[in-house]
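Let's start with one chain on its own, the form predicted on its own, as structure tokens.
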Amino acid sequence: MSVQKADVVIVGGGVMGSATAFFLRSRGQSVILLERDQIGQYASGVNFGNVRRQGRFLGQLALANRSWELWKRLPELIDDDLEFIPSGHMRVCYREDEIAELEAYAAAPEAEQLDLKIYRGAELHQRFGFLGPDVKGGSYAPHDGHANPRLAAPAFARAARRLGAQIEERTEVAEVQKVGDDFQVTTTDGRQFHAAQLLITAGAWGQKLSAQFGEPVPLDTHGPQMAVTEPVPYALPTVIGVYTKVPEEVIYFRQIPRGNIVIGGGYRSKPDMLNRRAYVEPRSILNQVSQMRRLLPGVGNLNIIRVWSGIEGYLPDSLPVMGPSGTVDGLFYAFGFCGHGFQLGPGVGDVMAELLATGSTSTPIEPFSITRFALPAEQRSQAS
């Protein structure tokens, strides 16, 4: 049986795992990354591409800010262009009381670095004249933007490989266990990988592995709904999304310099986790067209040329699992980013590499600990 060893084995080759592999190699750690299919195939490569900080849980902004600093340096850092454009990001709303909520968020001390500006009424429509008349207000983040998700994870994986990381695609994990001081990862083709530390970045499949170590989490899976229009003259550099509590009104769009408008939001589909397939929900695409006409009346006659979905992991509190295991030394997690992990990817990789290499991190991640899902002792004994 083939046995290979490293300081760290990473299970999952999305942007979180690939970025962590890169930053670990930058710190001199040996790394083996195992990906069942292709790097960036699932949530990391099919999301909307938002590189936004505004609107996040306030306790996540320190992590988002660390990631934003990396986004600005990525071409020199990984020698690749992810088509990041700091175009500005606008959250708009249809109701006056929602403007007050946007103002409260902008006033929070944690949001100071975002330099948010609130627009309403005539000033809003003078600044963003293409918005529909139903839009009452908005919050503008001048430094946020967007990038191409299809490029991100593969670019980090290539950069990690250039630094000496071992990247194994089409390598499915059959069993993970701790044997003595080492983790032993056995694949379906009979190979074994050993390491003193194990990082699980398996996205929507992360809970299957965490459960093997006695740390199940209530993770649910959804398929985001994306569409893209035919190209038209480039006129909408700002990313725009609707802030609302009405599910049908959730819509967001960005125009890329080639002219196509990428659209997301609406009703999510239920992925087939056994066959690893995601499905487009027709009613969601129809709803996107309707909502886009309300938000951006000028797009009413554009043709949709492609639609797609993916497989994302969601947790009840809309926060990820990130940090050390609560029960097993040397085991770490970074999964379940609830559909808004793309912007965080570089920062998560940097933080997890720091944590794995040094035992601590300068960026607070305590709210994301897997221990928040731990059962009380008496319930654990009843469950077993």
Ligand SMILES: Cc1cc2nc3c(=O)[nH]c(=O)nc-3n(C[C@H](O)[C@H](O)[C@H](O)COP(=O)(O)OP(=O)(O)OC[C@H]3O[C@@H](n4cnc5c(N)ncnc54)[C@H](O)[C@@H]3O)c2cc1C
Given for the second form:
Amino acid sequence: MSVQKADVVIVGGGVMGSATAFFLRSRGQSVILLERDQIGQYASGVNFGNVRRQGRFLGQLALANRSWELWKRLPELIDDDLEFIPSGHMRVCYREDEIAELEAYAAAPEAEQLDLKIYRGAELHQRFGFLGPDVKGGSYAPHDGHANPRLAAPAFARAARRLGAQIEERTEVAEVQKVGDDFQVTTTDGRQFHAAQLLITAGAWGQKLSAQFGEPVPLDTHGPQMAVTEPVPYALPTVIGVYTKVPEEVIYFRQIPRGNIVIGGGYRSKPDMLNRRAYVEPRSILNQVSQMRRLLPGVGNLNIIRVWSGIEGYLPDSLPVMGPSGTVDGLFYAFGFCGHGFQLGPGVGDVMAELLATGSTSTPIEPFSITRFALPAEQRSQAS
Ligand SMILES: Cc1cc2nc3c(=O)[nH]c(=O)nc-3n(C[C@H](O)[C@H](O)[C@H](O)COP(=O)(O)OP(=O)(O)OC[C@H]3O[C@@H](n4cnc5c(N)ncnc54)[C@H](O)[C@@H]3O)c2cc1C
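May I ask for the structure of the form predicted in complex with the ligand now, the form predicted on its own having been displayed?
After this comes the whole thing, all chains and molecules, with the earlier chain placed first.
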């Protein structure tokens, strides 16, 4: 059997794996990236495209800020244009008490770099004249924006390949284990890859591999719902999202310069993990249409020209698994980004590369450690 070797093997070629491959090569590490299907085919390639920092868990803003610095420099960094537009992001609400919550978030020291401004009443409707009368307030983040998800992971993978990374598509990892000082990664077609370090960036499938090392996590899967309208004249540069605790009201949209309005939110579907398909829930799309009319009455009767969904992994605390393994030296994870990993992608790649290459990172990631789900020692061997 032929065995291929590198300093690091990465399993999973979404935006997390591809960005980490790029930043690891930039640091001189040899890298093999193994992707079961095509680079960026799953969540990373079909998401809404929000490059949003506001509204995140405050303990995640340092990571989101690091990512935002990279988003601004991506064209020079990876020699590719991901259509990132720092258009501003507006988080609106329908109730007075929700404005108080937006204010509290904006006042937190961690949110300082976001330069959030709270709008309400007449000032709100003057500045954002297209919002419906039900909208009572909003938090405006001038530096957040959006980008084209379809382009992101393939662009990082191409840049990594140009720097010498080995990228293997149509390569499904069946088994991962550590033998002596080396990780041995075996694919479903019987190939073997060895490395001193192993990074699992397998998205909604991450826990299948972490469980092989006795570190299962309670990861659940959902399919967020997306739709896009026919193009209309470009008039809405700001990304708008509703802040609410009422599930039906959760909706967000962005208009791309070509004119189409991309819409997301509402009831999520349950993906078919066997066939790797996430289906569209018709009631969700109908709900989006009625919620859009409330949020943006001028939207009228625009035709929806395409609907889709994607497979995303969620942890019970809505935080990802990111950082070193709690049990195996040289093993690292970055998966389960709970519906908000696209903005984080470049920053996760940079942080994971720093962590693997130097043993530590200057960005705090402790809240995301897999050890928060650690099993008692006696159950660990049964789990693997
Ligand atoms: C519809 C939708 C809308 C979203 N909207 C936004 C948004 O607006 N903003 C935002 O910030 N985030 C958003 N997200 C979340 C974001 O897309 C994800 O958090 C992010 O893309 C996760 O990237 P990833 O690389 O971890 O996972 P993925 O993109 O899922 O990549 C994981 C890869 O691992 C591969 N893999 C799995 N198992 C194996 C194996 N055994 N062997 C080899 N390869 C394997 C898979 O084939 C896959 O390509 C959205 C997600 C969805 C689904």
